[in-house]
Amino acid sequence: MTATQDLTTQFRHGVLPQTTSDEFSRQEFVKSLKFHLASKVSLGNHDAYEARAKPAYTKATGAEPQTYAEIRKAMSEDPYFAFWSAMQRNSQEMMWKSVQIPVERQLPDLIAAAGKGAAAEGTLRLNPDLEIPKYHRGVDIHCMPGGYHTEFTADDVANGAVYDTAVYIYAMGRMGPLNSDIGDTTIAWIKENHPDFKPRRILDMGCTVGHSTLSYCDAFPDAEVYGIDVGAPVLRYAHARAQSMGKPVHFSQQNAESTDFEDGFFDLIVSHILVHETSNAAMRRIMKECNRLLTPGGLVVHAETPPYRDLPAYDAFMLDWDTRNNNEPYWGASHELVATEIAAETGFDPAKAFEAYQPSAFEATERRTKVFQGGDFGGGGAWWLWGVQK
């Protein structure tokens, strides 16, 4: 079966961890439940706040909520907001440990199958002696125990498997069977808006499983495609699963703060996703670096949820719920940034920065409808875009 055989199901790749009848079950359970908060429970949220909180606010300052910011205020001891907010964390929390569950099972078969190997001319480089980024070892990032980069046991793919199958759930098949739908907008987007563009080496920073890496193969078959990221886990599980489908991808374990790679290596850098996990300052430094390694007439892409300022303010309000509920710290300053600013900051010509929109690939194919899901405006509509061409 191929992956667009069969759209409501998480594509059975080489090293996806299998589910007995009770475990799949339980994720099912925890995907319906996602859906019945982001599509039923969160909408109540709006009254709340209509009919309570911003009049509460208003009497006490004399003034409407204007700003997200002031909104969360108005808001938070609204008890129908606690209550959702409450069952979206425990709805996390229950996700991770549903997908957890048959990892441990097989973790063995698991790591067995990741070092067998196939006939993809992929490759893999691990640094041991990598440290870790302190905002990824400050926090285990949206609640994902241990994060991308801890180790349970020698050759672990464990945190590798478990967020492959989480983030279907996460997403509840919004993404796609492969979870490939941010790169496939964001391939989307160059074709359309750089038609001639053929380059001939790709990097995908923080690339996490690949999900996203592997369709650069498909979209640019000349290219050579590279993926990077600092946990050893999920890189040997990206490895695994490129080469069980037949993906030529280089993987190797680097901080995109600075990696080995030669100057002017790469016309094009992506990532999907990466910004919000990242502080300030290490993304001013992970732009340096693409400024260093990008050719002369290259591209830079970063694709992310929407930035605060396209939105309402009580959507932009909405969206910042992870900030403080999700274990992701850095989610709000990355929603005000502004790709000229950065642009300049790191050596790159303002002029040519860019932030555009892209409708989602697999949500434009499939007609499917936009869910508001706290943080979640992905796979639901369109992905911010943002960067520079050199």
Contents of the next structure:
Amino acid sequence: MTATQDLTTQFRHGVLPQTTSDEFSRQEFVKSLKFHLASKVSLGNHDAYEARAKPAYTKATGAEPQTYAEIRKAMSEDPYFAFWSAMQRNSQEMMWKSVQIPVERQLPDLIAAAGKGAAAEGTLRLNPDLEIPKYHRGVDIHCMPGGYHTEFTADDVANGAVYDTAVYIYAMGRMGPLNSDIGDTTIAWIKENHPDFKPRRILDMGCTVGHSTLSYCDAFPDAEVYGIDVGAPVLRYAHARAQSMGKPVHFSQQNAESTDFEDGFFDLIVSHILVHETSNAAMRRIMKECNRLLTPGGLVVHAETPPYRDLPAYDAFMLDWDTRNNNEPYWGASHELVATEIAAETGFDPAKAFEAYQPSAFEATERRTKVFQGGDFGGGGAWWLWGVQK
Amino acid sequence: MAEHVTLQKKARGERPQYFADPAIDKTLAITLALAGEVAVLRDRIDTIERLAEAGVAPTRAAVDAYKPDSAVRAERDAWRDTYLDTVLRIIHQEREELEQRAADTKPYAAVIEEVVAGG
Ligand SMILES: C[S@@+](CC[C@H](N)C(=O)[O-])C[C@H]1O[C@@H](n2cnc3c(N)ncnc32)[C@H](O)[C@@H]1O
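Alright, leaving the form predicted on its own aside, put up the form predicted together with the partner chain.
Full assembly next; the chain just shown is listed first.
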């Protein structure tokens, strides 16, 4: 990780949007609102469930709710849950608004800054003809207007800048000054479990602005690091951000389901919260592509929030909130994945599949709620990793 | 100066409706946005006071350029949390009541267990 003095604010790299004091205050309010909802309001849902939703459901059906889907049914009409949900949804929309204001104001400057380049030897390869997958065209995932791919002007970096700032607010700073906790945590797991692993080439699939990608440059200084994504604006921004921080990464605009790299080109393929934003079919095509791209002995690791089967049914219900309330259509289904099953279906040896938990690399103990729940991203203090060795 | 670019404001996809009357959804959205703007104003006053205390003229340029350090940010975080306790009073009131009721639904045996366990 790049040395920063202050662990309580976002690191100022070369293309981070500037904010006036009012703009910054508006973003800080959203961060506070999210933290207040997660730490002080959300827990009332559990009391509402115990005090009225569960008894009402049990009376009506003759049995207590067992699964998270049954709990959702029981809670669907609860007024406390509805009001919390409405506030949570608003906090999300207010977050995007609060970061769009400064990005809109200074977009030409950001585009100019992104074009300047700097010290590192990274590259950027865009493909204007790439077809954006259907699962990204239907709805704007997690309510980010325009998603990762929409371009609002020539050489656009807007939604890269929007995403970078918003993730810091969304995670309430608990992924660190570089928003790198998922990457750093995945790396910690790899180093603990494969201490002698020396990958020559590393691929980060669905890298967005490179929050996780850049950590691999420091963790494996002898490796070449590649990042792919389908969105051009986020990749332009990722490249500019990496260059300004002196991290050499090769970014290219490609669909992870079918890339132009040679067979066996990579020793390590990782993704960080990519899987839940794809689809059942796409996820399997991505794993088949990983199989093609890996050298024998190579490793693929995907980082996500825990599968529902590992959680008490009530917690799974709360974690599932995003599926219906935050434009995350594949969130629910992706939380049912079983690593051995996917491995078997995609040509890997299921005996070499794994599922694991790794505690968050970034220390933010005092602000962690230690629960996995909607609207509390990065609050759980651990990430779920799954994958397979070829 | 380069041409002003307008970003898309609405995320594609149907927005869930949380209340029977859609006007309530809108009113809540406006109320929360207003709560945010009050917090922005309060920070601005705080900035003016801090600049004045430091002997800096609180001009618009000085206020706009002010960057709170980590100590000031922590103070403001704490202020906002108390402010949200106040603004969201009605929610916290309901939460307390639900907490009470949820505790009452616990079987008496569970209460004994808790007491024995030292809770
Ligand atoms: C939540 S973001 C990932 C964040 C990032 N990995 C990090 O750790 O900060 C998901 C990203 O996956 C990308 N994506 C989704 N489907 C993809 C696909 N089939 N191929 C490549 N990228 C994809 C999206 O464009 C988006 O940028």
